[in-house]
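Here we start with a single chain on its own, the form predicted on its own, put down as C-alpha cells.
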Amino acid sequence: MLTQQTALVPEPKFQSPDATSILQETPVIWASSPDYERARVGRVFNHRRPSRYPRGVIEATTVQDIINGVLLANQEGIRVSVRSGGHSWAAWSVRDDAILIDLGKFTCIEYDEATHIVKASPSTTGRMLNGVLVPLGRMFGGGHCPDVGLGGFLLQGGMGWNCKNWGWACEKVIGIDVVTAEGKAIHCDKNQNSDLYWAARGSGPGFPAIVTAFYLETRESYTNMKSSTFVYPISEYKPVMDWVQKVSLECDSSIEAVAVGAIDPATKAPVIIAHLVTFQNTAAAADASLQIFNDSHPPNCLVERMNKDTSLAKEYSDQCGANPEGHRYVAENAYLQNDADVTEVLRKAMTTLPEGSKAFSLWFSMNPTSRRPLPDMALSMQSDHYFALYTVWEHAADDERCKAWVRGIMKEVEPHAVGAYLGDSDFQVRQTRFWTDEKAERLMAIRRQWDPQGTVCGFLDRGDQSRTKGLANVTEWQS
C-alpha cells in the first residue's frame, strides 16, 4: 500500500518522442507502482528506513539504461541518485523527487590473466569479486563486510583488508568507466578525463558522475591465513587496549590488528576483544607472524584462540554475524590524533555500549599506511588510529536511545579527532573534515565543472541542501 507521502510523488508526463522511446527501452518503476516500495528501499541494508521518496526507480541492466535514466532526469529537470550495494548507513541513494538508478542487476566481473587487472561493476561485492579471483590465485582487498558493493566502498577510499599495510583500496583503481551528468559514456584514467579519475578515489557520494565499471589491480592471494583472538572481561580494558596498540607497531606487515568493544551474546556482559589476522603462504610463516601477540598478550582471558586457520570466506562469515541483516543501524567514526591517549579517549565508547543492543566499537590500526605520502587523489584524510562505532538494534522504539548514545560518544571523541572517513558518516547529523582543505577545494570545483546543474545527487546533508556547493570540510553538527 502506498503511504500518503509516496502518493504525493508526481509521475512525469513526458511529451517528447525521445522520452517515449527511452521509456519503452528502459522501464521505470514509478511511485504509483505496487513494486515501488521494494524498489525504493528493498536493497537498503539499514532497516532504519529513510522517509525520502524518489520519483521513480530504474533497475539498470545495461549502460544504456543508466544513460537513459540521466537523460530522463535532465528532460524532467530533476536529479539522479545511484545505488551500488545498498550498504550506505545513511541510505544516500534514496533521495526525494529523483530518478534512483539501482545497479543491483547491472553486473560484470572480467579478469585479464595477462595484466592481472579485473573489470568490475559497482554492485559487485567483495565476496563476489574474491569468489572469482581467489581460485585464480589472486585477490582484491575489498570491504570487510562481504555484501558491501565496490561502488560506494571505492569512491569513499576503501578501508579494506589489511589497509594498515597494503594501503587504501582506491589506490588500486587504475581506471573507471562513467556516465556523465549529460548522459555521455566516457573512460577516465590518469591520461584521459584525469580530473574525474582523481575525484573518484576519495570523493565519496559527491562524485559528479555515475561509475559503471572499475578497473582494479589485483594482488597475489595468500594460501595460508591464520588468526589469533583474545576475549577479555571489560575490567581488563586498559591493559588490553594499551597492549594491542603497542604490539601493532611491532608486528610484521602481514597482520591486520583490531580491538573491539562488544557485548557477549551469550552472557550479555561487555567484553574487549583483540583480533589479529595474518596473510601468509605457509603455516609456519603465519604462526611466526602471530607469535608476537601470542607471547605478549595480557593475562585474564575469557577466551583465547591462537593460530587458528581462517580464510576470506570465514572472515566474511564472521563479519555477517557482527553486521546482521534486518536490523537498524547508526554508524559514526573518527581519525584520532596520532598522539592521542587512545585508551582513555575511547574508554566510554568501548565500555558503555547501549544495553540490549548488538552494538560494537572498534579501534583499527592504520600505521604505517597513515605515515606515508598518499598518491595524488581526493582521499587525503587519515591518521594512525581509526575509531568507529556501529550501533545495532532491532526495534524502532530504541531509535532515540541508541542515537543519543552515539551523539554523546562522538561529542566526547571529537575534540581528539583530526577528521573522519566518509563511509561510516552521516552528513545529515555531523559534518567534519573528510579531506585536506586543498583537496576539498579541488574536489568541489571538479563537481561544479562536471555537473554544474547538480544532476547527480551529491552529499546528503540536512535538508539535502549542499547540491553543487558540496561540503564545507569543517566540523559542524547538523542536528
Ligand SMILES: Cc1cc2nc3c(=O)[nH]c(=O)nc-3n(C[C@H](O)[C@H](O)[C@H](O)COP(=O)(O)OP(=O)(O)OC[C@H]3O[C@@H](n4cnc5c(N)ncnc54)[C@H](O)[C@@H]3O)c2cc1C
Contents of the next structure:
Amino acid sequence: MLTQQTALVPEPKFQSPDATSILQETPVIWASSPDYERARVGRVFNHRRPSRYPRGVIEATTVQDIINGVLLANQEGIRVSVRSGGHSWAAWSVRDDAILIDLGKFTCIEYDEATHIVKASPSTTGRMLNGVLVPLGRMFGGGHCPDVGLGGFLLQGGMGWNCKNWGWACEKVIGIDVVTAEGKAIHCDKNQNSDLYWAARGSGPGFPAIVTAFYLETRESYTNMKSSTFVYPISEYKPVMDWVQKVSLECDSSIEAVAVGAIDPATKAPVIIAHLVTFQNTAAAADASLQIFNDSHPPNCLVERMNKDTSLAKEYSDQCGANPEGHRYVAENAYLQNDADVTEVLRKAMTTLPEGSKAFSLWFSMNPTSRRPLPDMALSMQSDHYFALYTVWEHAADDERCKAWVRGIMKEVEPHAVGAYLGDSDFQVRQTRFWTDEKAERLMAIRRQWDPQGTVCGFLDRGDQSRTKGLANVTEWQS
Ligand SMILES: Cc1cc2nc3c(=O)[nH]c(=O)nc-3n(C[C@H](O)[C@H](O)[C@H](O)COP(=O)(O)OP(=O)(O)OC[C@H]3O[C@@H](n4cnc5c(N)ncnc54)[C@H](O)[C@@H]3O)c2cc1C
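Which structure goes with the form predicted in complex with this ligand, now that we have seen the form predicted on its own?
Okay, now the whole complex, with that chain kicking things off.
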C-alpha cells in the first residue's frame, strides 16, 4: 500500500547504459511498487516505523546483487543502506533516498568440522546458527534474542550468551568477506585488509562496507543448561539487587547473571527478578554452580525456581516472550562506572516502569570480561555493569509518555555512566562515548579511507547528518 510519503518519493531516473544492465540482473523494488512498503519495513522488528523512505530496495540473493546495489548507488551519487536481521531498534537500515540492500534472502551456513570454524551470512540469526551447530556438539554465543541478525550484532560487538565470562561475540570473528564502497568483493582478516577487520569488531552501523560473510570460531556446546529464577515484590528491590551483584562476582564462570525490573503480567505489580543460567555438561555440575545463588538468596520470594533444566531453545523462547513481535520499542542503555552504587543509581529505572507497558529494565553483570584487556579492535567501551531499558508498548498514543519516561531515567543515570553500547542506542536521540577516544578516532579515519564519498550509510544521527564525519564520541542529547 502506498502511503502519502511514499507517493512523494521521486521516480527513479536510472538511465545510463550501466544502470540499465545492472537493473536487468538485479531487480529493485521501487517506491512506486505495491511491494515497496513490505520491502521497506516488513522485516523491521520495531513497529514504531520510521518516516524515512529509501529510493528502492534490493532483496539480494547473491554477492553480485550486493555489488550491483553499490555500483548503482555510486553511478547515481546516492547511498546504500544495509539490513541483515532487521533488529536495530532505531531501524538504521531505513534511510531516505538510499538503495536499501536487504540481505534476508542471502543465506549461508557452512561449518568446517576440522577447524570448528563456521562461515555464516549476516542475516543468519543466533537460532539458525545454533540450530545447525548444537546437533554437531558446537555452539556460538549469539544474541539472546534468537532472531537478531549476525550482521548488526557482531559489528557492534555482540553481547551474546554468557558474555560476562566468554567475552564479546566479535572476539570470535576471525575473518569477514565484504563488498567495499567501490563495489569490490574482498576478504579481510588479521593479515589482509586488516583495518577493515579491526573496524568490523565494534564499529556498529558505521562500518564502511557491506559484510557478506563472517568466519566464526565456535565453542563446545553444553549438554546441561540449568537456571534458577527468583521473583520478588518490588519492596525487596534493595536486598535483591545487592545480593545479585555480590554473588555474581563470587559464582563460577559457567553462570550468566541478570537482574530485571518488570511488571508482572498477571498481577500488574512491579517485581524484581534474578535469573541465573549455567552452561555445564552434567546435571551435578550445573546444580553445584547454581548452589551459591540458591543458598544465599534473600527471603520473601514470590516465586523461586531452582535448578530447572533449560536449553538454548527454552531461553530463546523466554526472550521472545519478553520482546514480543508487533510492538513499539525504545531501547536505551549505559555502562555504569565500576564503583557506582548500582542499586541506588538504578532504583528509579527498575521500580517505576511505565504503567500499562510491557517495559523492563535490566542489569547485566559483565565482570570479569570487563576487567580483561580487550584484543585490538574497534570495540573498546565496557564496564562491570551493563544497564538497559527496553520499553515495550502497543499503541502510538503511548509513544510520547514512554519516550519521556526513558528520557527522564537516562538523564538521571547518565552522570554515573562511562559510555554506552551501540546495540541498544539511538544516535538520533542521544549520543555518548561508544569507544575510547583513540579507537573512535581510528574508526572514523578508517571510515573516511574506505568510503570517502559516504556511499554506505553510516551512523544515523539526527537528520542523518553524520555521513563521513561519523560520531563525535561525546555525551550529547540530540533531541
Ligand atoms: C529483541 C532484541 C533483542 C536483542 N538482544 C540483543 C542481545 O542479546 N545482545 C546484543 O548484543 N544485542 C541485542 N540486540 C541488539 C541487536 O544486536 C542490534 O539491534 C543489531 O543491530 C541487530 O542486528 P540486525 O542485523 O538484526 O539488525 P539490522 O537492523 O539488520 O542492522 C542494523 C545495522 O547494522 C549495520 N549492518 C547490518 N548488517 C550489515 C552488513 N552485513 N554489512 C554492513 N553493515 C551491516 C547496518 O548499519 C544496519 O542498518 C537485540 C535487539 C532486539 C530487537
